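Shown here is one chain on its own, the form predicted on its own, set out as structure tokens.
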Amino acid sequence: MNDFVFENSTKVYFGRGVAKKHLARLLADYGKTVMLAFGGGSVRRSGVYDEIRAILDTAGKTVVEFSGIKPNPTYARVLEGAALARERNVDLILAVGGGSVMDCGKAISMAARYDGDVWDDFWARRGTVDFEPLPLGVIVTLCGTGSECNGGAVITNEAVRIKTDRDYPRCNARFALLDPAYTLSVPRLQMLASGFDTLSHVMEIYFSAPDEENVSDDISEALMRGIVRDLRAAARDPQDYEARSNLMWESSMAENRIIKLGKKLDFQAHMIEHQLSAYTDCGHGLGLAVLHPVYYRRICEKGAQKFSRFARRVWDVPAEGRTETELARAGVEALADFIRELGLPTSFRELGLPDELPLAEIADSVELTEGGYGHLTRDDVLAILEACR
């Protein structure tokens, strides 16, 4: 194992009815005014809004609503939320929703307590958080990003067409309430896309140095097998509570920093998808489903040792009669087959994107990572995007 420092300050409450059991007591640790941040109508339609609002009202909290947070939250929206939080002297942000709502809540928590330009100082480049962000709690209604157990937030600056993420431990939620029942109303395709995002997170960590046997990779292999199993079960029956509860915790395990320990990390596919969605506003998990096989076909021979292990240990591809390179390629094709099995898109056309996309401009804007096997150039990124048409 390589050297590491581990930190995760979020206290997690997992299971049926955790909001009713624990939220009122948790709220007592904060001041009177709570910003209730959420997205669109799904939280209201599912009844989650009414349940949480009733708990807040019974606890005697003054509620400041900040609603309408959309997928791919924007920096402009973050600034709106920060201004409202300062104006109303908010004591706690309570983000209720999926990754976009949680990410927006984290960014607001920083911007509300910072006098400078949060984008320039913390997202355009990595900064040092030497102040205390506004306290944040989260209630998860859509799993997949793992945002509930880290300080990461993906924000899009529409003015410069850049979508990027940073993970600051001081932005970790103070508490996270994970009730799998809250996810049962999520539409099937959205659930599958979010589950694939979880698988993508684990793969982005797994396909990086070190290649020697290590604990982080052992856990990642178990997680990937579990995600595949549970996505198949949830695809057959979207109301399968066991499958959905497993997917919820797998999402958290993928991004609570545990499997990143001692790893170099890749996340090149995420960087490409971030810029694709910055230009097109496409769904994140759906974009990743299109990109991953194309990207991995390009790099699997350079990481043949790890990709062949992926084939054997995650997909049960027989090794007999295959070279390591052939086995590596077979693992990538097993992933591609799984994506088709779930009915996720395999091309930009299936994703619903127009034929005419500024692919060269998108490629120019992609941040190139150093952790993976590809060590891509701008031309490599452009070739990947063109192969996804």
Contents of the next structure:
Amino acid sequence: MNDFVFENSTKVYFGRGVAKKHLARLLADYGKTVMLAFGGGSVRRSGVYDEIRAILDTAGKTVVEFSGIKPNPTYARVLEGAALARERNVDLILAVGGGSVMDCGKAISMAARYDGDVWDDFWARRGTVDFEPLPLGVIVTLCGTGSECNGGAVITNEAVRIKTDRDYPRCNARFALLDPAYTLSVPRLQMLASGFDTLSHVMEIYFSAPDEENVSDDISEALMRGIVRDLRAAARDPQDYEARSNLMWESSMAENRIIKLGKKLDFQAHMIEHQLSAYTDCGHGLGLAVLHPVYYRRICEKGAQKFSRFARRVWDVPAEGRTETELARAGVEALADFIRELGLPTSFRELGLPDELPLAEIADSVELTEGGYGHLTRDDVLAILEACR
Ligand code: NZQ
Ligand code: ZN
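Can you now output the form predicted in complex with ligand NZQ? The one shown was the form predicted on its own.
Complete assembly follows, chain above in first position.
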């Protein structure tokens, strides 16, 4: 194993009824005013809003609502939320939703406590801030991003058409309430897309140095097999609680920093997807489903050792009679077959994007990472985007 420092400060409560069991006690540690942040209305339809609001009211909290946070949250909304948090002297932000609401909540928690321009000094540049954000708690209603267990916030700045992420450990939620039953109302395609996002996170970590046997890759292989099993079960029966609860914890395990320990990390597919999303507002998991096989077909021979291991250990592809390169390619095709099996999109057209997309401009804006096996150039990115049409 390579050297590392590990810390994860989020306290997780997992299981049926965790909000009713624990939220009131957790709220007692914070001041009177709570910003209740949520999305476009799913929490009202599912009954989660009523349940949480009743707990807040009974606890005697003054509730400041910040609602209508859309998928792929924007910096403009972050600034709006931060202004409201300042004006109302908010003591705790409670973000109730999926990755977009949690990320927006984290970004508001930073912007509300920062005097400068938090986009310029944090998202546009790495690692230049040092301050304590407003406390944040999260209640997850859609799992997949893993945002509940890290300090990452992915924000779109529409003015400059950049969607980017940063992980600021002090932005980790103080507590995360994970009730799998809260996710049962998620529409089937969204559930599968978000589950694929989890698989993508594990792959982006796994397909990077070191290639020697190590604990992080061992856990990643177990997670990938589990995610595939649980997505199959949830696709067959979306109300399967066992599958849905496994997917919820797999989502957190993929992004709570544990499997990143000692790893270089790739995340090139994510960088491409983020810019695709900045230009098209497509769903994150859906964009990743289209991009991953195309990207991996391009790089798998350079990382043949790891890709062939992926084929054998995750997809049970028989090694006999195949060279390492053939096995590596077979692993990528097993992934592509799985994406088709789930009914996720395999092209931009299936994703519902228009034929005319500014692909060259998107390619120009993609951040190139150093951690994967491909080390793409801007022209490689453009070729990948073209092949996704
Ligand atoms: O807005 P509402 O009405 O709540 O509907 C949402 C939204 O339309 C709906 N939904 C959520 N919970 C539901 C539900 N519908 C029915 N029942 C429920 N219980 O689902 C839709 C999508 O929600 P969103 O939060 O956008 O999805 P997701 O969790 O996939 O988050 C995507 C965002 O997270 C970022 C992505 O880039 C994207 O912006 N990511 C964040 C990461 C992180 N912080 O660590 C890592 C990821 O790689 C990712 O980039
Ligand atoms: Zn993701």
